[in-house]
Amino acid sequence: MEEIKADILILGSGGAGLFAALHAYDSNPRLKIVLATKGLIGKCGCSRMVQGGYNVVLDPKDSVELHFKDTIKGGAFINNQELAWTLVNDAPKRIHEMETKIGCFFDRREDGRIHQKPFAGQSFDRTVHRGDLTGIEIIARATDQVFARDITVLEETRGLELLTNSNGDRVVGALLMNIRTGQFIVVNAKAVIVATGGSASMYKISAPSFDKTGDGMAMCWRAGAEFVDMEMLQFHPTGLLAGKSRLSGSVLEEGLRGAGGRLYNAIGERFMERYDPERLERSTRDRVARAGYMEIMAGRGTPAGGVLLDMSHLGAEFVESKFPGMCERVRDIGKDLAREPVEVSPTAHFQMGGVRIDVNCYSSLKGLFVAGEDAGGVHGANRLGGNGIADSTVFGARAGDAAAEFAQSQDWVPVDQVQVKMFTNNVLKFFGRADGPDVYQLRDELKNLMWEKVGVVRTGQKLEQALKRLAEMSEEVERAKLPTGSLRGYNLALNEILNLRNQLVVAQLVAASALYRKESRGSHYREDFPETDNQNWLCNIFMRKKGDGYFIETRPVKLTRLRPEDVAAK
């Protein structure tokens, strides 16, 4: 078996994998840097599919005081605001480090300054952008950075399960597996940071990449991560409805309600002036999703299960000139975004919820460092449209420069062999099993199971059954059976196995989270609990595992810096 010895390993190459990259090497040259992705580097995650852009406060008219604000509010008051703080103040920094070292262009008005165009929740127009397709060029541009540097990058390697002391409170390592060979690799690292992403593919209409599985949350869980309101996963109000297209469940951007879209039920009613008057389409995320959701449920969607979104009152040539990347991804199922209404549907998204960490990134445990969407607290209840590639940047950043500083000043901590047989045994156990469940059809299982009772609108009963059978699925997933004769490289049926593993930790998480919380709060909604409520449930839900379960608990927001009803004063 191969093994490695590393200063820092990073999982994952989205945004915070690559910012945690450059900002490890920059802080020091010397430090051995291994990045494992479970796909091709800037090729593969979400960081890329990013369209709208970027929040950023430029405008002298604007403030980090007035994005906060939006932040804050946008996340329904559950937010860590330490950390909301850290993202709006870093942002900047960021976008001006992309312009002037990493060689990204965004575009520009006349006068020459950085364009910012307006997204829902925002009190200014504050998103920066290339085109409509921004990720690919913050993506790309940070990958040239890092082949420029002396860092080591594993390209089709899957983490599989993050290594620990005896003791079980300082990471050690991880157990990485070859998906081209399906041999394993061991990275004996100082640090370890995790920037691999969620897992909202666990629902059937998704937007996220396929290889975000939740893999990086899975293996901080099992390694005893404390977790920060995990029932927080955020539905894309417009999800492209395409049939079994591959492009079903992909995000028709922000930026398209933002320059005066509408939706329309199938009776042709403006259905958002129902749910929101006053700002209409440009309401929140979870607003819009909701009132989607509802029309849908109440028989006023379409056949296919969608209602509709329309830009032709802006003109084509508006639409094609602003959203060309949106019209090419239309026309590939054969539609016309700039002349004809397109059926959306919402889309599971994004979680908020993630490992409790510092505004450094540090976890719980000692030696893990993680950024991005495996993380929680930034967003609170819901994250505002062009937050979410901040974030990865602003605390992929931070988690480099932190697990820099702290690689120099540690030992290596031997890995436990016996921990690391135990966990290849865990995995190479598939092998030569014939009889057993049906890995894709658990898979298709778990989307339809978490789509109809822990999707945009939940209930008790509901979460409860959903619990129940996922209970279930993870003693069957134990027991899938392989093709007779599989070979360990590129076996698909092994890797969806991995897969649909961490799947069913996330969903449970989820789920449990999502049943403790008795109230209805940004994108949690009760049926049963249809109201928020301040007095009981300002609160943020923490878990860690316990034994085979795990222990939950309730603790107070920290309103460090904004109050509810400071907002309300106003």
Second form
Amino acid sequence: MEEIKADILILGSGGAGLFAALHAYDSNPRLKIVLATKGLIGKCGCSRMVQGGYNVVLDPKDSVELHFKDTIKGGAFINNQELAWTLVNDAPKRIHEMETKIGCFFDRREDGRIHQKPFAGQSFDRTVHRGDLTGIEIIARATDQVFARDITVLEETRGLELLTNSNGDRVVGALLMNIRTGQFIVVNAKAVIVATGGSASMYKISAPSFDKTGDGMAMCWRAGAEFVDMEMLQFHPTGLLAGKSRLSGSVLEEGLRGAGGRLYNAIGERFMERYDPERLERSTRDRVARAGYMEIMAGRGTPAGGVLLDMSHLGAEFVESKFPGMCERVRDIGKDLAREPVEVSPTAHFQMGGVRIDVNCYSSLKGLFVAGEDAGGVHGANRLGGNGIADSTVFGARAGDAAAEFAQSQDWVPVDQVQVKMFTNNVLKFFGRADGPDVYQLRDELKNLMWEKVGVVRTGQKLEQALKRLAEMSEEVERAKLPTGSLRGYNLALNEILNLRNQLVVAQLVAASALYRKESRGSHYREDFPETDNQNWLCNIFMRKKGDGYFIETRPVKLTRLRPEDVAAK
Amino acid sequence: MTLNVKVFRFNPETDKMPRFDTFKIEEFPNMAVLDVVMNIQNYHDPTLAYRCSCRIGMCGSCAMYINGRPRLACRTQVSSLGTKDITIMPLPNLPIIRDLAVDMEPFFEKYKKIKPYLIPKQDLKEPVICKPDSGERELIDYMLECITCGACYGACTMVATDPHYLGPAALTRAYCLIADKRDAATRERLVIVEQSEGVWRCHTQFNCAEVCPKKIVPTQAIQQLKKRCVFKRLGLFRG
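Same protein, different form: I have the form predicted on its own, so give me the form predicted in complex with the partner chain.
Whole complex next, starting from this chain.
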């Protein structure tokens, strides 16, 4: 088995992984840095798919205090305020770095300065962008910079498990698998940065790329890291509906609503007038998504189960020039975004919950750093559009800086070969098993189950039913079959089994935490507890593994910078 | 409607010759070729190998040779093909890992040769001020949409006949940096692209432009580079 010794191992090549690599390398070019990515570098994950843009304070009329306030309000006050404060303060530095060092070029205003566009839930137009396909520019340029540095890149190589010391409190590396060959790789690293993204793909209608299956979160969970607010999973209000096509669920960007796009139900009512008369379609994602879902459930949806997004009143020329990427995508399904209403549905999009970290991305396990969507706390109960890529680049950079510093003061802790053997056996066992549950059927079932029972609107009863079935499915996936004569290399069915195994871990955390929070807040809506209850639930829910089960508890939110009454008073 | 789908199968480690497998797949509305491929792999033959990621034309992972032409599988609607017979093969001009998955390494090796990363000028301390109507970035801006899917590389006859030719995508990236006023390595890159395996290999056949899913015209970038190379030889290049 191939063994690599590295100072820092990074899992993932989205915004968080790439910025971690660049910052770690630039902190100390002598460090041996290995970046492993499930797909091709910079091509997998969701940072690449960022459309709308990047929230950042650049204009003197705007302020980080305002950005902070919007973020906390948007997050319904359960954000970790120190993380949110770090986000808004570091974002300008990252945009500056992108424009002057990394080589990104964002759209400009008439006067030649960086343009910022309106997004929902914001008190100032602060979203930096490149057209309506911003992620391509950020991720392609950051990838180019990785090519300029002596960083070992392992493409189509997935993380299987984190490796720990005998006490289980120190991460000492990771077991990887080269997807092309099916061969295992052991990386003994002083520091591991996990940045593989969330698991929203476990829902029937979902936005993320297919490779994103909560691998990092599941690995961190199995290794014993502490998690926070796992019930908080965002549904984006405007996922494109395209029938059975896999295009379904892909996001039509937030800027459309920012620019004045309207939402109608099937009987022609502009329904946001009833749900948020003040902000209408520019309300936060949690509210707009839930409103759309309620309309559909009340029988006022389209036959295909959607509502209608209409841009036509803004003028076809305007829509086509500002949103060429969105127009093109809609054209692929034979519709004209600039001239007619388009069917959309809430789509599972982003996990606010994740591994608990501090402002330097330290997790509860020594040697384990977590950044981006895998980490929790920055966005509280709901993330603002445009704060996602800001999160991944800001905390990716911080994880890189912190891991570099950590690695310089630490020695390698040896890998436990017995543990490695146990983990490799847990993959190899599927070969030669021609009978058993079909992984694709299980995956489809998971997607439906999550959509129906752990979705936009939840109840205690539905969540309990989900948890029961999820536990059974976790056993079934371990007995899944592989086609006879399966090869080790490029075995997509095997990878689907490994994906599903991870998605099931994350699914159970989401459902269990959702069952625990007996109130509604942000993206988490309980039909049986429809009110926000600040008296009892202005707190975070923490979970960690305990034997085969878990330990769960709440701790009050630390209102270090802003209290709910500060906002209400103004 | 039923689609007749022929899929290229080949494992270079064990197979002497490639073969085609045929599948009958039910068409549904808005079906993309990627839906066809996934349908086959998920429900008909789980051993099929292919690559995809974002499924909305942003990552450039799923370029394949579909009915005789390099295209992104995710952005190719079945209805646009005008036939129920679909033949899916791996992207040409690249080594096959297995079935429809190709090794992009030669493509990126060449991409890396032109130093695809910004090497900022010393005095670049703030984001540049650049008016949209200045025309300064007119060509670069739309070329930055490149998603390095390799469709152009697969369509280029010069790449097919000269394995060392840098190819359309790498040269387009080189142009974007050479025309970028923030960059300090213009001459360095011109020296790279003016080699015999650089811009002069392009015979302006426009195959790259025809297949680019982002509607970029690499030929245009290459001609811009040729102009600068000539000026440089004549001692007239400023920049």
